[in-house]
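A lone chain, given as structure tokens: the form predicted alone.
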Amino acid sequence: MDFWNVGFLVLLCAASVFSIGAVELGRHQPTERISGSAGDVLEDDPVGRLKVFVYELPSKYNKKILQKDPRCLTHMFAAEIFMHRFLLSSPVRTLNPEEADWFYTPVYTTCDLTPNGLPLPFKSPRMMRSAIQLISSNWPYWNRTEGADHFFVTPHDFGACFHYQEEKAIERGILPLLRRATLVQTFGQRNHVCLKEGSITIPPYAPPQKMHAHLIPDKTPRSIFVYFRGLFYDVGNDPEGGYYARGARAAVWENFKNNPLFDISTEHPTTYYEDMQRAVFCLCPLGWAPWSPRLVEAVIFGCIPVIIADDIVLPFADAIPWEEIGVFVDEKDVPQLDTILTSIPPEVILRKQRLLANPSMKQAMLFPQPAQPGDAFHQVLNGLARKLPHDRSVFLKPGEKVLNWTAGPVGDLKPW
């Protein structure tokens, strides 16, 4: 028996001692509490710590778009829809804007989809500009701070840069009218023009009920060492193969397509969720953007996420101890991925699995219907509450203007 198979069997036997983490909170499994302030922050209750005013916009900005294309309810950008629904019935909502700490504008900028399900990047900024023009004309609150006490959910690939290709997102930059607002977005990468200081990074939407329906028995052994399903090349958008995922996915395929420890393929089987529950490690490489729903799926199913995305800013990083539950691999080190993973001591794997089995960890990654204590909705509110009180400097003098309403690409200035 060669070295790789020996290492695989040792790790596999150790890892399979512990069962998968369940989505629901009541299942019995070995867990480990998140130590220190991180665990306490996850369990914070935001109610009573902030008040949010929800602008009532014409339905063309939200409900009518959703009626036109119900696919928006299940795609990975759907957090903007469910955050709106949550806030409408949340105890933190106030109907009196004079007592509000935060103002929320419900705009579904990722719900205008192409036939293959991608948000139309050229419409999103125009829609957002239109909504901001509306609230600044009809209410006095935007003009007091030019958005510094407002938050927007922008779950595009590159957040409020509103494009799925990084080069074009960087060229566009964050929509100028949002540069004083707090952005709640899935995109997070350090030192990147599409992540402004003070943003709240959230998990992408993954349907809780669908994942719950695919749970397998707790004691099922983890018989797969490394698991991945997805694209390695995007021939349609990157025919030369070096731009998509900055070449990291291509490197995974070229180096490990014949390695028996790696169960990797472009095929997406009907047993995808079940397979993740049988795996020790689940690869979470960048694609066009550094984030993907695989991160949520890995946490929910107790599969140790192997994060391959340099400088990524992960969801709720002030509350979730990602370094303790995941494995970080630099993009340049992908060819050594087998050595890196087989070198991790079994006791380290076991501890990561125990932490992943903690119900509060799983809850924080989900947007369930109805909302539950400690879920992603509450983590967003916790993040907003921690920013209070607003510094007095954010309030402008009468007639003072900071933002340039005519800045940005010419196409973004067209009416929506």
The other form holds:
Amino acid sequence: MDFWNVGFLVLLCAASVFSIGAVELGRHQPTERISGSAGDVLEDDPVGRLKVFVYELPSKYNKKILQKDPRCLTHMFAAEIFMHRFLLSSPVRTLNPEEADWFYTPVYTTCDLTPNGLPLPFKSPRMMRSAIQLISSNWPYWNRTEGADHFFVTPHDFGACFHYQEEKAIERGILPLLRRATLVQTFGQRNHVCLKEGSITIPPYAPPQKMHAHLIPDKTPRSIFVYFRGLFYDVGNDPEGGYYARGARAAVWENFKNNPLFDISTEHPTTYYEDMQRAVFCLCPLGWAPWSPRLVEAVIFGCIPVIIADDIVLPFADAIPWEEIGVFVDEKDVPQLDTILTSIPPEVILRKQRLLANPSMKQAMLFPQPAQPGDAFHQVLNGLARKLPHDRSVFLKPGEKVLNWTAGPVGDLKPW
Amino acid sequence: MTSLPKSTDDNFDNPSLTKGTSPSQQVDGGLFKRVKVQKMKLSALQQSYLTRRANSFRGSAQLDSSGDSAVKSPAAIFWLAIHGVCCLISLVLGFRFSRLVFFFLFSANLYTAPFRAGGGADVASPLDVSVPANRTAASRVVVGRHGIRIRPWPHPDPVEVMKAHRIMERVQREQRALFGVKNPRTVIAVTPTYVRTFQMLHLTGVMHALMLVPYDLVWIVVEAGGVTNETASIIAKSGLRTIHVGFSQRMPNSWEARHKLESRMRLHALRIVSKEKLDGVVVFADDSNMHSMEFFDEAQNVKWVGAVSVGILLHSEESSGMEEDGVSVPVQGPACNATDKLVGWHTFNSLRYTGRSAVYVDDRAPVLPRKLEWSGFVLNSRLVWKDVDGKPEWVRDLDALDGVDEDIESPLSLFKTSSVVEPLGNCGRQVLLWWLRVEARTDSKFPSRWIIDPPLDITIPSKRTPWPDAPPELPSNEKVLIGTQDQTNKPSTRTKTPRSRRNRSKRKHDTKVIGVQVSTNSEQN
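Would you mind generating the form predicted together with its partner chain now that we have the form predicted alone?
Now the full complex is given, and it begins with the chain already shown.
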């Protein structure tokens, strides 16, 4: 009988050890595992699950543009450049296009900058078109599927609609030649022309070293309730308000400028990153486009993001359960923002903070150089891997044509 | 999310609905008073018209703007002509009437018509994007101008502010639990004190600091001259767990002797710790010191003995003497080398003050600290326990110091070697508490418990005043004798005086009257 007692004890111990799986206590802060609608996929390793072929384009499409303006490496659209560099040296790259599942075209469409640093999208459609013409004439793979197994990184304001103004972007729609390709873009809004079915939403680029250089000790108490720094009225383009951010940012200002719980202003302090780490909630309202780097900063600094953008699609939405992590507020509910935030039960807030503290969550929002496991590059590859195997409709019968090469505004058809 | 290179003279002052859905952002009756949306709806016609106007302003930015048609078409000229006519009419009328016209023309089509009304050939397929079937019904986000919603009373609601603070408190508590000290130990604060004018001031300071300490606390107050109600009433307000003991000797008048007595009082407290087997961290919170909260957090990190840096604030008379020295505030505490190892001590250099320092409590000269103050040391309470194993061998037995003429200047005498002391506060780089000694004149008087007992309704100054430097004769009335007798026979505490009497008597209050009362009620210093 002693044997059975001992055995029972051993089983009991084992059971208790395994049940502590949900919460890791080893590190400083207990975190929770993050599993989105696609399952617990943040830490998947894409190597071995897909193969990517990188087209060799003449350097006028990528290197020369970058040489002309190296600011492209630090602005929030830098993901396209870093994605190219990552893929060139990644184990998923294959030099044999016959065995590739996905094809990548390195064309930097968001690198034509104004003196202020803002990208001009006017030549981008022609650049993209020219690149596609090149790859379709030099390699047979585009025509095989009309681009359905190709992916492009289009991190501009409204993705492949290539315009900074929403009305014009909607008018243009997604570039006709990209109608079948997978787009990796920062823009995401449900039921919007510029978000194609099957696109992969990525976070905007935020410099990881800069953010990590401003970390403060974890035990600094979070004493700011709501924090926001940025414009409320875009005085240059929309002085009266109402267009910028659909009036949401202006509403935040008008309703809460007198509220001591809301630390909001247009100043840009040097302690911006440190202040975010001392705040419980960080507002991430839309601007001219619904996405913003604030989301990335909030996640890195453990501040719960309050997302004020109707119908927005957040990065890696199938891998990260954003409703459990952030607070979503409709634009029409902005005047009641303080009521909404104070009525969240503390346990929910603590749980959100635990989810945010998960290192894989923070890693998934970053584009570190060199790439690290679990970062945004790998999440993109994971997303591409989840779309495999390709549907049969992807491959066209020889001679079948789906895309209309002459569609779109006349100006787009001119050569680049 | 980029700001657009638009020009500043855009006239986007008309709202636009680009989709046929009934938008939720329309004015919602009484709820929003200051919604800035204009009530006009535009047709695609005007929309495109404005777009074209804006396009023409955008000049250089739009080099290759997508095929907006050339201005040469007849329709364009027609519109130009209409525009000119409208301008002239507006000039005459004095206001822009075009909006009115369009409103009345198209008010029937407000919500239903897709915006094809009056299209000219140049209305380059505008919001034809309007209706792919899978989108209209589902999309609730409308492009264009929206109102800025402002609620009727855009000011903080106190109830919500309280809720927010509670949330923050909870978050901070969680942070402390996660990142702060694990397994916090009880803080045992030892304070020697005695009754004097400045006692209330000093003790209240210490008391408030101790009340803020987020860990369990035991406050051992050792009082010279025996336990008194005065001190007891002060520390009772703290709500902390206190051990109030008396020490039979009275506090002497010279600083030298005072320091000695305080050391003995502290040892007495340590004996209590040993007897009661209090477990925790012993800090010496002298009643005139000022502590920072980080001091108590650092104290939790001590293993056996720790030392922190103490800032010495000297009440010095001449400020000119200070400029010779680079450091204006001397600091006492552990000295570390570059590898954070204890190599020595920063002590107080009293040479500069020889002959100029205070000897008696009420001297108006700088009061000097000892070489190393007790308050800069933190002990693990188990060091003073008897008969407990695990005690390091370098600690002397507390009882062995009993009876010997203890001139224990600093806790270092309790240990055989001083190299075992752990430097705290980032190896002594952080000054965590400040030492200063300020006391009133020995003969200064203060109202008992700092309650000014009001006199009787009839306040009559006495014929003689006890103050030696006041004029001896006072204006007197017939009722002098009765008054003074009543005064002297008054019971010592009158707690239930109604406010009105106090107000009335305030008018007649002068120092002499107070003097009379005080002399009967206060404790002699």
